[in-house]
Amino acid sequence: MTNKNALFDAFKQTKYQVAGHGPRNIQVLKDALENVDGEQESDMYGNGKIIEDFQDKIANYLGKESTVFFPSGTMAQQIALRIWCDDKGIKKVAYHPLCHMEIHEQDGLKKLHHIEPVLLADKDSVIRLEDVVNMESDVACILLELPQREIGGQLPDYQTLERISAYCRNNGIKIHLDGARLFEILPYYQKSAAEVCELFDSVYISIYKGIGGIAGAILAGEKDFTEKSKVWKRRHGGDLISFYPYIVSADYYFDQHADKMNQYYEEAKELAAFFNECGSVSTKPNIPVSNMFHVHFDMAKEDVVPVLLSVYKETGVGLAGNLQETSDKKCYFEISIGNKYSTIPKETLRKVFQMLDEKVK
């Protein structure tokens, strides 16, 4: 019987990995700090030049009046929706059935803030304008996640976003962007971050996903909104005495990676095409709309693991460290392209997928 950690262990030992920027080790912070003046003052409870300069920089990039740095996106987004519910006097918000708040946060929005979710759209599709128009409940806010991670990173077309935004504003509904992967979708939409964010009243972005920082999140909006969010951050225990390790790394890796999103997007499309040439393997979406997508096998997990172990051993290329079962006969994994993909020689990649095709048959 295969060790349950065998795939992860083998993946870590490969010379190349197709996803990500590299291992999340202490070197990530050391690289960010290498050229920082050791006498530079830290921030204190969210104040100070080091944090304020970064917040202003991101506010300008997003085209928003103000931003606040948070230790986590979970905290930032719950607070954003709480503010909109309090302002509106309605304790209901609408979002996708596979929204992060619904499936990954232990009902935090309900338990901590007593906010009731209204689920929009089928779980296997993105939210459409008709889903919003046909809501049966009054809500304070609608949350859109771009891209919709749990269904392979799918996106609505840009015209749909514009129409949903217009409908919400015409009907007094706030609209919030779960933009954990906002940077990654800009090449597909061919829009700037500011153009996308203009459609939303509040915006959350992740610092550690495509950007590759250590941890943290940004919440953006008008000044009145962000000032309220600071009060709630203190109430949540999120006002740490200093954030400077997160801020320094966030600033450093933003400059390193923000302009490479088009490269990652093009490489994701190339990699997905390799997978789709293999029998019993397909990607969702078939053609990625960002740097991330899901790889599905029409095979049982227990049959896929030895195939991948063999490929890793013979080629030195790691495709995934774990597999998720969707049924007894199907499984999948997620890929997000970063700096690592471009280091793999193309002839090595072709060998990987020729071998994968042969073995899954």
Second form
Number of protein chains: 2
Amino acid sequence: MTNKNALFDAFKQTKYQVAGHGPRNIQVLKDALENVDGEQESDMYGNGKIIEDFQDKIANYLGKESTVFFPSGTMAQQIALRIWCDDKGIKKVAYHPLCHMEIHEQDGLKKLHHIEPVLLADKDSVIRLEDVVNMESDVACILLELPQREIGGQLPDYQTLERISAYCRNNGIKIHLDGARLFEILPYYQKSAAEVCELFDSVYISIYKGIGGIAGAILAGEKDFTEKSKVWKRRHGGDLISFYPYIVSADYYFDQHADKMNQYYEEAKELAAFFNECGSVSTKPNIPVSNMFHVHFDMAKEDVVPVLLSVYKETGVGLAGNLQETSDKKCYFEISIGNKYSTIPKETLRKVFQMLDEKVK
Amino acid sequence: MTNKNALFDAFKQTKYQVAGHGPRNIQVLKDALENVDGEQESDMYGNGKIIEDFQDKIANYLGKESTVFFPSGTMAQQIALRIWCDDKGIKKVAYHPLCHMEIHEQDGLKKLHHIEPVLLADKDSVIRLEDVVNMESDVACILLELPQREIGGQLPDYQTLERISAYCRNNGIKIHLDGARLFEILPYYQKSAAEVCELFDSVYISIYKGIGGIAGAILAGEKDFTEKSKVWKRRHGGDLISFYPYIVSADYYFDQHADKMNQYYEEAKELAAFFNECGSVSTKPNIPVSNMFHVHFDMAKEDVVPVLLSVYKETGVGLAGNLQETSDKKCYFEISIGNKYSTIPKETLRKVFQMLDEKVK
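Having looked at the form predicted on its own, could you now put up the form predicted together with a further copy of the same chain?
All chains and molecules follow, beginning with the one already shown.
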């Protein structure tokens, strides 16, 4: 009999973890601050060198005219869609059924902005060109999430992206990128961030996924768009007097991790292959297209937990802190590769998957 | 001929400043982190020991059942009023014409929540009992800001507060405290925070006024109320994965400054008296009732700037970094006493006011 948090507790005790950059603890901030001059002045309500320099740096990286730092992607994306809706005078947008706004934001888009979503594509697939072309509603904006996180981080092929973008631009529809994991998809597409962003009128990126910062988001677009977003940021209560704790750490970890996405992508493919060699286990996607994937068990959660517990105990390698149940009473967990994976000795990894294969057969 | 920022630049060069706790720079965060264990885990979307402990500590201090940490007062207060409006089914609230929501938030309350304000009292006065009793509209909630910042930090007498509170409760109107500077008024009222908060159904306090933290706010009330506020916090995009940089510093500076409000209040009265001894200068209020007041000159801004520049240069004491113009072409600045005032040698202060008096006569 294991208690409810047994898996989480055991995971936290493991010496190695396959996912992430390491624990989310205060040392993350301390490390980022260590070589920063204490005399450096705080930003003040969105102004000041510290925030403007970072915004300019990311604008340059994304190839966009202007960017604005936001406390969260939730805030940044609602505001982006609101601006496009107001511009066009239509309070409708289109996005995937498992879009973050649809399932994780307590309906902020509807409750605060009264914007109605049109759901594109089946929830188990990525949005295709025909989903966009066959849409019956007139919408102000289409949001694409790359990769589509809730289905394991799947991606359309690049040509599809280009075609959707061209269709939107030919039809007066704005196209917004949920690029929470934009950095993470560049190795698969073999494109620069600026090349991908060029297909979109507005772009959100997260500071604390692959980049490994503490919190925060960037919204990018033309100056006219970002200036409007600042007004809405104040309305939302997101125009803080000081963002520098997030910005200093965002800048520090951007420099450390932005160039390591290819490594994470290659390691994700390697790790997914290990899982797929085990009986009753499969990954989604089968071959990852970013640093992330989902690990599905063809078994019930209560049968998987003891297996994982024994693997963690025997090998010191943690695979996941919790398991999500699916509608058909099976279970899965999510993996996003960061710095931790490469610290695991290959011999130890082999032992993990040998054990896992034996126990889930 | 002085350039636009000459006063601000000269102020930043001064050795002493009469207001505040010191520069808003990264050292503020470094100091707060110095003795914090790096192994301590981050909060996660509003949960975790680090955020819950701080929320409990402040709940206890305020005598409220529950509190929630918010990124900003703008967000916390809009949400408080929205909850009371939804509860009562009336989208109207009453507040002062110079309420923060009315003049500093880009109309977030109206644009996001569609709540209509009823403006109580003349803009140069605090809200009186008769303003509340004679109100013709049916409102869900009344907001009182203590002290009323935009008029120099004025306060109603305590009996008036008690009467307004009793009236609201007898008439089914919720009463919300904009307590951005709640700590700062306790010495004048000779009350505990809990005694003042008992008069209100919901309370917002700021972390970065007298407390001297980096950013953030607390919303307090009964558990049912604060649980609803968490849902709205997520909708606003304010439910960040990690608030610990703000919380660690809030806790650190709360412990340093919360008990010093009586000192700041006494110093504010002393400093205001110095100003009032100078010709053409007067403070609002004449005798401060908190750590803050406004310094008004019966002179035009362009005539005051050179006076201040010479005082700063001669004495090394900075009085203000900028001057606000009034509708009658005079000018004023705001002072909030913090740790810096007591560092100024008395002899130097005397010289400041001797010079000021001579130059503005």
